[in-house]
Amino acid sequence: MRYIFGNWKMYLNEEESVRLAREVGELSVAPGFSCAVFPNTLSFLPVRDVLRNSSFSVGAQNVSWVPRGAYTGATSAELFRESGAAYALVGHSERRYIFGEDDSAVRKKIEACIDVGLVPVVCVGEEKHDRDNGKAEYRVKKQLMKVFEGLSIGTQSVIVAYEPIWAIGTGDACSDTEAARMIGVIKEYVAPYHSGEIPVLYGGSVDAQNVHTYLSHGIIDGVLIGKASTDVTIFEKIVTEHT
């Protein structure tokens, strides 16, 4: 299976999200590909309804690890799963570096997703100074160790997304060969944690011009696209030409 995921972040309001979902829902997805979009929480339900009978799944951009209770402003993995989510982004760099989520919180969110059958898309990636100092692999392996060590995954599906922080939203995309190399490192590192193979995606300034270079590498299982996925012309081109 290969994956094309669109993280809409907080670029669209509800009306815009629904309109984009209607257009996206008309796209054909080739066998062997899984496509999903991740709208903001307010737009999740109407987008889910629009895409219910389409080839697209809907995911959560963020989840709380506590199922229910007195947690004002939170939406749990359990509630998203009950509402029809198939995936959840966990540990995205914007959650880590803007909102201060640490590896402990990421680990709890992964466990919460696994407990309810929601597929966590675990985001990892190094900062620019890590790469400049030759510590990209060290940083990514440390993040993986912190969230996977001792985790009981069993046969539950888990996806990892390699998103070098210096490439997200900057237009400075990681080269396809380096992305493939880093994803090979990640696959080797996470292999002992799962009975099967954990898919690893690339994310970071992916667009219609460069997506084919990533998907041409068999070791890269798909892409996680940010702002470009909110432009229907770009997203349609990516989905229709590369699935």
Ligand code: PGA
Contents of the next structure:
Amino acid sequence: MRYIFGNWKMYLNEEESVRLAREVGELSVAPGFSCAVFPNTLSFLPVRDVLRNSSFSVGAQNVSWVPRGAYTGATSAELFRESGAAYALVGHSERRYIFGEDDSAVRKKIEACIDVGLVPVVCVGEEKHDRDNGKAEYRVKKQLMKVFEGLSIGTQSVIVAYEPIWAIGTGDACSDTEAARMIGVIKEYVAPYHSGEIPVLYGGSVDAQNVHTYLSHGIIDGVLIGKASTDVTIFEKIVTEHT
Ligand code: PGA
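Swap state to the form predicted together with the named molecule from the form predicted alone:
First the chain shown before, then all remaining chains and molecules of the complex.
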């Protein structure tokens, strides 16, 4: 299975999200591909309704690990799952760096997703200074160690997204060969945690021009696309030409 995921972040309001979902819902997806969009929490339900009979799943951009109760402002993995989410982004760098989420929060979110059968898309990636200092692999392995160590995943589905922070929203995409190399490192590192294979996606300035370079590598199981996924013309090109 290969994956094309669109992370709409907080780019769109409800009306814009629904309009985009209607257009996305018309696209056909080739067998062997799993496609999903991740609207903001406010737009999640209407987008889910629009995409109900389409080839697209819907996912959560963020979840809280506590299931229910007195947690102001939180929306749990359990509530998202009950409302039809198939996936949840966990540990996106914007959550880590802007909203101060640490590895222990990321870890609890992964566990909460696994508990309710929501597939966590665990985001990892190094900063520019890590890469410049030759520490990209070290940084990514450390993130993986902190969130996966001792975790019992069993046969539950988990996805990892390699998203170098310097490549997100900058137009400075990681080269496909380097993304493939890092993904090889990640796959080797996470292999002992799962009885099957954990798919690993690439994310960071993916667009209609460069998407084929990533998907031409068998080791890259798909792409997580931010900004470009909010433009229907670009997203349509990506989905229809590459699935
Ligand atoms: P981008 O974002 O495609 O806009 O760089 C990717 C992401 O943050 O998942």
